[in-house]
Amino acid sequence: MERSRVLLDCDPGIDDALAILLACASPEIDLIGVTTVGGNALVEHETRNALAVLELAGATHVPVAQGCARGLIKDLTPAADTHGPSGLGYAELPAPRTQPLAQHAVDFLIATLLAAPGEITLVATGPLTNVALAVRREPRIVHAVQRCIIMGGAFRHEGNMPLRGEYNVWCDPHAARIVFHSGLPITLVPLDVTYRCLFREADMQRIAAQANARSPIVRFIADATRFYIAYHKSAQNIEGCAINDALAMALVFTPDLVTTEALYVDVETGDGPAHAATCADFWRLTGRPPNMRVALDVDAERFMRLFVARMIALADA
């Protein structure tokens, strides 16, 4: 089997945490570097989530790079109510016996994306902050990504941030515009499919009864789900918690999970009401050509079913 080589720059965080468990428990994934960015929490704290959800996983080897703190222009507003104070939730992991690299994540990126120009697949799940300064930096790295999977905007859904925002471009949307006018080849990964993908109690019942009951990993992924369930239950009147990031993971060997439209997408950077909303010309009324693919329906059974399966075969490893 042909492995896809990935690098994941996120901001563990809940779903980013359930990302990086779907790539170790995927044999088409080769998860070869986690960077991390100031977002869900604090990026102290998401650098020792990403390292200590790689120890439970048994995937020491990734290295992990620590990046920006805050947005380009804006101050972080780390998500708490969503996450937790450390970002896992209810989640208690010892603490990561590895260390993250001296290097700075932008630094990483570009480094390991020229040393592999064609090869790797780079998906990003949280603020485009190290990705937009890596493309500065250096803009040859535009055209060594062979994929960009990005989890972030939102068009016919409401939001999750106001008014009609998405969180991840909300923390930075100057660094987004950058990105979405970078030419990378992204497919956009937005709230209108990710939250059709729920994660419900009955989901964890089946990884508890199915998987083995010792595991660490069915205990972790039990008590950061509690959280994020309650969260999206308390705040959003939804039964579930919406597992963005880990769709966006599957993407990378399994991209017909999604039907997605070739589409110009903008960010709103001005502070008025419409900050940070991403706009689609779904009319072509603009003239100016696609710079993305957006996904905008998703097979969301299909794709509960194989996280739920990879988990249970992840627990039983």
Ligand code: RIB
Contents of the next structure:
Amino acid sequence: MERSRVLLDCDPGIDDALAILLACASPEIDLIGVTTVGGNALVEHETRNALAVLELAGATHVPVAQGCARGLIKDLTPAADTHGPSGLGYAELPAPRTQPLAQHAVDFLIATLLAAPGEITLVATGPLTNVALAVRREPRIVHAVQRCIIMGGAFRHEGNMPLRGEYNVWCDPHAARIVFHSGLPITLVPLDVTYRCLFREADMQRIAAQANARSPIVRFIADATRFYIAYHKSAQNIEGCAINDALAMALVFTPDLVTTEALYVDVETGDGPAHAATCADFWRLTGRPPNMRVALDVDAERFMRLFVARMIALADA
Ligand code: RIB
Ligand code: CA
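Next, report the structure of the form predicted together with the named molecule; the form predicted alone has already been given.
Up next: the whole complex, starting with the chain shown before.
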């Protein structure tokens, strides 16, 4: 089996943590590094979370590099209501035995990508601050990346940040604009598809029933998603929780889960009511060529079956 070499830039964050677990559970993926960026929690807490989740999954060999603490222009807006003060909901993991690299995430991304041109898939599931700075610092990475899968944006979905924004883009719309126009081979995974991938209590019961009940991984998923499900119910009256970042990670090895369209996409960086909105030229009115592919449909049931099966396998490993 050809394994995909993956770098994950993330802000763990409950669904980022589930994306890390999915990467570790999937033989199709060789996770070669994780970088953190301020978003759902303070970047120091996210780095600890990334190290702790990798340790939980038996993947302490995967290096972690800490990145930017806040956006290029905007201050950090942590999502403690969504992911909890720690960033992992009700889950409590032991302090990690490993340390992050001394190297900054931006430098780690550049060095790793340039050392293996055309071989690495970059998955980004947090604000795009690190990726934007990497592109600005070393434009050659644009053509070194094999694929760039980004969880972000909302088009025919109302968004999750005021008034039309999606959190990752909303935290740093200036970085998103740099990345979207960089020439990176982007597949964008917006809320339009991720909010159809809802992890429900029934999915947790399936994992608990079929996996080793004493597995700390089962306990972690239960405690993290219990917080996340409660947030989705109270804030958005949704049954279940959108595991946005896990879907992005799944596209590394099952790209046919989604249907994509080549589109020209831009980001609103002004301070009006549409601040941070992602805008697609669906009717090709601008005459501008597409700058990415956008996932607009998803086989959500197949993805949820895949995710649950991989979590059971990881817990039993
Ligand atoms: O809007 C959802 C995205 O914002 C997810 O990546 C979540 O983890 C937060 O980073
Ligand atoms: Ca995230």
